[in-house]
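In structure tokens, one chain follows: the form predicted alone.
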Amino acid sequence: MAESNDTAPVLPKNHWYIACASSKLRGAPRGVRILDEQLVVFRGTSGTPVVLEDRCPHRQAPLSRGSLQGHTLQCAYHGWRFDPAGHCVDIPSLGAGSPMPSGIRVPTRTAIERAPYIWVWMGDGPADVSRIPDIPQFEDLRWNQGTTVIECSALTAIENFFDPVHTAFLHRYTHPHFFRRALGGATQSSHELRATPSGLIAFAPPTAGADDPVPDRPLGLARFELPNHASLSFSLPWQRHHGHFFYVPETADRTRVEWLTTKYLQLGRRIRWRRKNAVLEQDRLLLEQIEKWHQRRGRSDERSVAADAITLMLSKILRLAAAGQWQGAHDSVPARRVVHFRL
């Protein structure tokens, strides 16, 4: 069903989402929500990730709450235990030479990890490996990851992400446009926006016409990637810096957003946890008093000029995608705009 303008869309189902960081799965399950779905995260004996719905049939405790015998789960109330298929393989209260009941089964998810994440398929149909997000270089470069909770739709914080005119304003002293206009004044700058099959690609500066292909190094570059992957490049004096961010609806109000950003200085351990993102947290403290008004309010009176073009095609296409209709309506988007705004 389409979305009305004054509400914010749930992002399509049927697409691989992230469970949690790999390294935040060790011995003990994890409880984590995808599109207001509860899942439960652990690893059997393999070391291979399971995922099921975070409910015990017996009397619906949360299975995240329980332990690992092996293989298995075993619940925290009464102590059933489920295999990684979701069947129940012991109920500690059965009497002596009581026959198991049989058909008892948690709902399981198709769960796969392809580093530095666990991934679940949240879709109703088989699970398509091939639509695993890829995070190019991952391998070769040294990173910064993380986790931050917003409490805010998806869209609004996917929208804030591909919002280049808030950076000189917001991120005082964290992010570079807030440092070149605060030592150089506001300056003219234009992007060139394409929509793809898959999503949009913003970039800077523009080409000179439809026909030229997206350059290989730009000097800045934003994609988005159906349902909510996020990411940029842009070049430093001395490298060219990467950021990944996949934003989580864990409840139409709630994202969880996993980021992952290339170290300024290529040095120490690969992949380095840290708790907060500055820029981020940033966001977050705005992000989640305008959630409040979309609340009260809606969406439908606020008021958008030509810089808002990447935040507006983004949204249609996000509505779209939601309704199943993004494949079918692509050729309703300009192909190719070029936005001009002062930063």
Contents of the next structure:
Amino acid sequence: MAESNDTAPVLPKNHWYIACASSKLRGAPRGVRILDEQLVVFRGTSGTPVVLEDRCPHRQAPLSRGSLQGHTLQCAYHGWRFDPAGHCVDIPSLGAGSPMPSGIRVPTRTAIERAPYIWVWMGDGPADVSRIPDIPQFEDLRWNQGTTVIECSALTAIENFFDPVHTAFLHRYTHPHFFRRALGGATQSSHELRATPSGLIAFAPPTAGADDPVPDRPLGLARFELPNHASLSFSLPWQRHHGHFFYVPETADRTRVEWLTTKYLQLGRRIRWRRKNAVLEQDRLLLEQIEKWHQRRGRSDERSVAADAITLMLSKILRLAAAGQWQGAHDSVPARRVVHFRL
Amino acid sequence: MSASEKPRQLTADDMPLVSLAAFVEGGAADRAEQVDRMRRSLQDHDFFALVDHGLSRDSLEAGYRAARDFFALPESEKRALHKGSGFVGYIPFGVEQALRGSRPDFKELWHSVAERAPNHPERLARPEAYPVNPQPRTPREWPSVLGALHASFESMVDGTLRMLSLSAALPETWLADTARDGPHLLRLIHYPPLPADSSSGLERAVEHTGAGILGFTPAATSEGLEIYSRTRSWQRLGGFEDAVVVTVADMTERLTNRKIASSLHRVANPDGPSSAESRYAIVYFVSARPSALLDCPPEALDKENPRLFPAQNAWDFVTERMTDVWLNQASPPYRAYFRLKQRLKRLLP
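Starting from the form predicted alone above, please write out the structure of the form predicted in complex with its partner chain.
Full complex below, order starting with the chain above.
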């Protein structure tokens, strides 16, 4: 157990991952990294996203430094051009009449745009479009959107998202929990945890029994959908607040958080790009330090208390999913649990 | 290929007709027979004609009745259903122009796109490919008539495309998979009577190829369709009342590396007394899923047949084609300005 805890699990590949935000891919091609794969994203003439491996088969130049010629991508090094299926369609250095060498091809990945993101299928089998994560009420609300890159493993970052206690301490002056504790003092709080076939749900206040359905609009709710979609919603006196956080593992120790949260006041433009998220910046500073300890010392001697039940359950689910065992084994995690702690 | 060339008459008896029912329901021998018929008619005539297709005479007649009633409505009422930027609804005179045409065709149209569920993945990924069809207030039976036509045509798509793939010795589902749940377009066309003096230069439809995968063309209210064959020059179609003439369009050419070539066709101006009559036609365009990639299978490539087209996304292809047609109508300075603007846009991050 201690051994397996030492290395952070790699998120499963057979899913859709975010390449970038739709609004951040306009003209020139863009290099992105997902699960240790270096990819280039660009748009065809009508805006259709295309994803290829970011490596020219000629001399391994990054295609993301290239330029668009019609619906083809031209390598910046020797001007070879590639179509959206990855076929090489033009080699400028070939003289007139000399035949194109056949079979030169850049590996491709399936990409699809579903506002506000461009999604890439990272699996080996055929892409299943129905599995693209859904963002409920995306069309109806106004959002802040942004990206935060954290130098830590995806598991550390996701655990941090589901840690219910840190908000009152770490997020000074940025989080509602901090203000509540500062003004009213600590209060006793109970959360209910449920494992679902695709992840887990945590919400407060808890229901009376295991047979009760998850309430429609609990005071606060956090949900995790495999492989990397964390979402939350809570009630404010004037509106319901929603947040979606996609933890895209760039490498084993670098995670890109693509986040989308409703505006506190539903005014102004529908999607506003934010360069920073104050809460995530506070997390980032700490998590990058924590990651260094993980690498130096491992995680086997971490001490946990009752309030850590959510993060422990989550890390178990992610480890099972990473080993490809979650589909058959989600009864190895208790289906329902109520956690009490002071916040 | 000029219009002055005298077309030769072609009747349904002169060519092998392809039975859709025999292919879909028949055994291996029947299937091979129909595929062979399709291959032969494509070879000799550059199009094929379907029989036993399941499109009933009644629903076609109802379509023509509805078209007559609709196009007879006052201009203002029709114009209200013209969406300037969209491709569905009413399209008035002077809008549609063929890529090679020097002026717009003399026709008015109605377009309605196949309806898909709001949460259909293709529709979610590209909503502009599946716009909501406007509905005219009269004729009252309009939605049901067009719905029935859409359904009958759609039921022909899969079988026809399977046959077509097989006729070019490609994997059976290559074309059918590309077209599944695509934004197929039903078009009702009204060609009004031509003015008596021929100096007006108006033409019903100058020669063109379709942009989609296939065009299903059941018999119109009068003759006039002409299709170009690479071996026999222009052929004027007559006597295809019970068949559905199918023209091959440019996406198929790309999907098969021109193993199946597009059918160049036009609607000729009638001569004699019939030029004083309106002509109504119903056409169904099969189109690729907007997210599909127009690429040919390895079976279509060999030493003698190198790749002719770079792969391209289907919706990119449609948009580029529409932009070309539209730029063709613009003034040369605007054309240059637009191209420059497009090029600059691609350089920006």
